[in-house]
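Here you get one chain, nothing else, as structure tokens; it is the form predicted on its own.
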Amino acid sequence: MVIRIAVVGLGKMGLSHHAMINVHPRVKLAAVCDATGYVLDVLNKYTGVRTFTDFDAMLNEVELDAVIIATPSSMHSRMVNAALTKGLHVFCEKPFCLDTKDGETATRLANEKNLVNQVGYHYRFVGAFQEVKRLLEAKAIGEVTHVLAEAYGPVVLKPKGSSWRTQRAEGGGCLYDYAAHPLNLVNWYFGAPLGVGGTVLNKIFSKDTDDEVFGSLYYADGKSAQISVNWSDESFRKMSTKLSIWGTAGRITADRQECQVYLRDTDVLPAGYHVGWNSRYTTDMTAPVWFYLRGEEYSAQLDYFVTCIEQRRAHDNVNSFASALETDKVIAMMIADAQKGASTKSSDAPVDQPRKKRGLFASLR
């Protein structure tokens, strides 16, 4: 069985993703759409690939299985939905949907018609991000207690004429396209959050929307989360996501490369893991693929779709619209809270009574 798929939007995300399902060994790139003629133009000289400009009409004119949608996240609602109603398997990219209540339609008509969907939050497919999964519900710290979710990067360094990505209305800015990747994590080890408070949302270069996310989620049994996240931060080389998580029997800190863990002398250590500190290399924990760039996780993810429709599993995948939609709600509450601003201002705070001046011995008495 080969899977016949089509590529949406050929920027950056999705000419990556082209690269990546073109050479799989079970996939048909039967299609690519975009709005840039002279994309396509040299796809279709040098591959051979049909070519749209017009999304609907690609979809009327050639026999697909399934659409990889990697357009800016505004146009994202209509396109997986009009992919839906056709009866086609989704792979949409981050963020899922703008607007929560599109996604909720969007993740019931995918259920209904059995489809498989699934959202490109990769770092689901980091081993480093696997083994802090698998970790924590074995109770390896004990029962967490607080979690630390950072992600910095270069991304807007000055003033400028502004793209998709840095219009509220078009891509989100960077709390919908830096911070959804660790708040995506929290989801996925703890659950949806009780609440949230303290956000912060702070413009630096941007004009139309933030470039720095600060925040903290709530949860019924105590726990707490910060988020802090910065994509104007050229200290970094590229983006960087960080997870450390507190527990009452250790603690566990990983990004892409590496799964740091302290344990303390519990009576049950996880196979493998000493007291003290242990380590664990992504590069250890990643099964190779077929095809690298930028990193496994990409071409793991996009393999995961595939064999998700291969073995008919529809409402068992890692990353499904439900559990993109379940970020898209964190940050729909992290907006209504930066909106309405500090909670608790100076003018609030009690003042102190002044206190009885008491002799040189009294407190000796």
The other form holds:
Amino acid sequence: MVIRIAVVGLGKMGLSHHAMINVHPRVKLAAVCDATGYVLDVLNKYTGVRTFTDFDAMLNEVELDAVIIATPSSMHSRMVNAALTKGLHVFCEKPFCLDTKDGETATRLANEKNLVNQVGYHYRFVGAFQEVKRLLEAKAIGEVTHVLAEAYGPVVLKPKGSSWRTQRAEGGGCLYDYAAHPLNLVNWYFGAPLGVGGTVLNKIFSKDTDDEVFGSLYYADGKSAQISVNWSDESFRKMSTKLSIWGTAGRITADRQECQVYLRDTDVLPAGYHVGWNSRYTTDMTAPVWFYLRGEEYSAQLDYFVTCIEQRRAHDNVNSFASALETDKVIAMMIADAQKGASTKSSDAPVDQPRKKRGLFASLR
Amino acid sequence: MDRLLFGDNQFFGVNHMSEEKARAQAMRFQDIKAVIDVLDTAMDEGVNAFMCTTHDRIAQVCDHMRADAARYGNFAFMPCMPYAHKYANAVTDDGILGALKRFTPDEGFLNAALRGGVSLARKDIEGITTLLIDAEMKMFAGLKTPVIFLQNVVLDLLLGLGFKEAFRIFADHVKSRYNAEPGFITMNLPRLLDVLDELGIENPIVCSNINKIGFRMSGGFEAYAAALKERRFRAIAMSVFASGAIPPQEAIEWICRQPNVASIVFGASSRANIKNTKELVDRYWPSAHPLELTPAPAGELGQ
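Next block, the form predicted in complex with its partner chain, ref. the form predicted on its own:
Below, the chain from earlier opens the complete complex, with every other chain and molecule after it.
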């Protein structure tokens, strides 16, 4: 059985999904849809792919099994719902839905109709971050007490013209674009937080959205996570995401390339690990893919989507709508929290002066 | 084509193993003199060809070498284009026309704008593609560029989309305008070879990861092994050390045993590493003779 897929939205992500899925051995790319007729005409002229500028017309005219939606974020919920209503499996780019109510509706609909639903949080397909997941599940570093999740990169380095990516209301900005990734990894490892606090959404160069994101996530068992993200950092060549995780029995640091693990001397030692420092590199942790474009993880997540469709695994997806909705909810909490500003202000009730101790030095005066 | 080609990842903070190492390298090479010093060292050790991205900073290396023909007259640049970041940023900042103007070759804006403008209006990619190639080649004027490469991110995107015509346009233009051999860098070797065959591009120069552990050899280790054995092309092996996962001696010994490998491209920052790689290649690949750059008649190469 060949899976018939259409790609919707030919921006950076859509074009790269198009290229990868077009050469997937078990997929037929049946159509592409974009608002820009010019790009479609050039594509059609040179590759022969069937093109549409009207999403609904495409759904009506083309026999499909699934769609890949990579349009601006504010369009996701309408398109996801239309595709699900037609009985299609859906892969949607991140962030999932800007309004969590829409996300809940879409998640419910996908589950009711037993359709495969996946969101493009590709870090869950990076070998190093998968290794972290395995280590945490094996309790390799004991009980986790704190996580620092960081992402930095050079996206907005000066004031820019206006597009959907420059407006928070349209799903643009560092929080939706960059911070969503480390937040999603923290959700994957530790579930949904109880709440958030101390959120800072700061503008550096952008007029209508944030360029840096900081904040804390609180968990029921006393564990906490800190988020530190900045997409106006030219010292990074490209986006770099890093997690540092402290536990009672060790510490993990991981980025896309490597996973460094310090393990204390305890009974729980995962196979292949020893007490003290351990390093795992991308070369040991990455499974080969059928086609490589920008990183194995981009190919791997699409192959996973196709495999889930083939095996009818609608309710068992590592990047399901339900899991992406968890991240959308944390994002929504952070936006609300940031509006409150400082929780304790210098004008609040007077702080008790610490009592002076008469120590050794005082007596020597 | 030389057996040993020098690569440039180390100069631009690209390291597939460690971000810390990448940053240390970016710091070390932020002064272009440090880059030139390493290239001088490579030349002293007998490595005279440089596969380099068309990064703005390479223009400074070009200026330096152009100014001293006595020392660098035989040094070969093998440009790898396009440097995609440059276009993405320029289009974001100045729009498509502004970006085109910025990258206009010396023949004059009007002429180039015509070639580009007509091409844009007709939805014909030939004019715009050749214009961009010329823009990228500007910095190499007066220098030896025997092979010009289409780099892998753009090539593999076009390969995936099925934009095969772009490869023919690239190959034709590089041959006719620069009297150079077209080269193709890919992470998907078996698939690209099929497409180049289909386009009638004979005995192509193709650079891809080829290493003992199959790291980033997309399409599968077996398919690469079969391609090296059975297909007619000139292979340049990159990532031979798999970003350091394979010890140098083991990596070089293995690659030198593979059939049909014309060259190895490697990056290094120290004299010791350059010397070591050169010695290993001389030891394990003594009988190989440099391949001719002019396309040979069928049957003469390969096997």
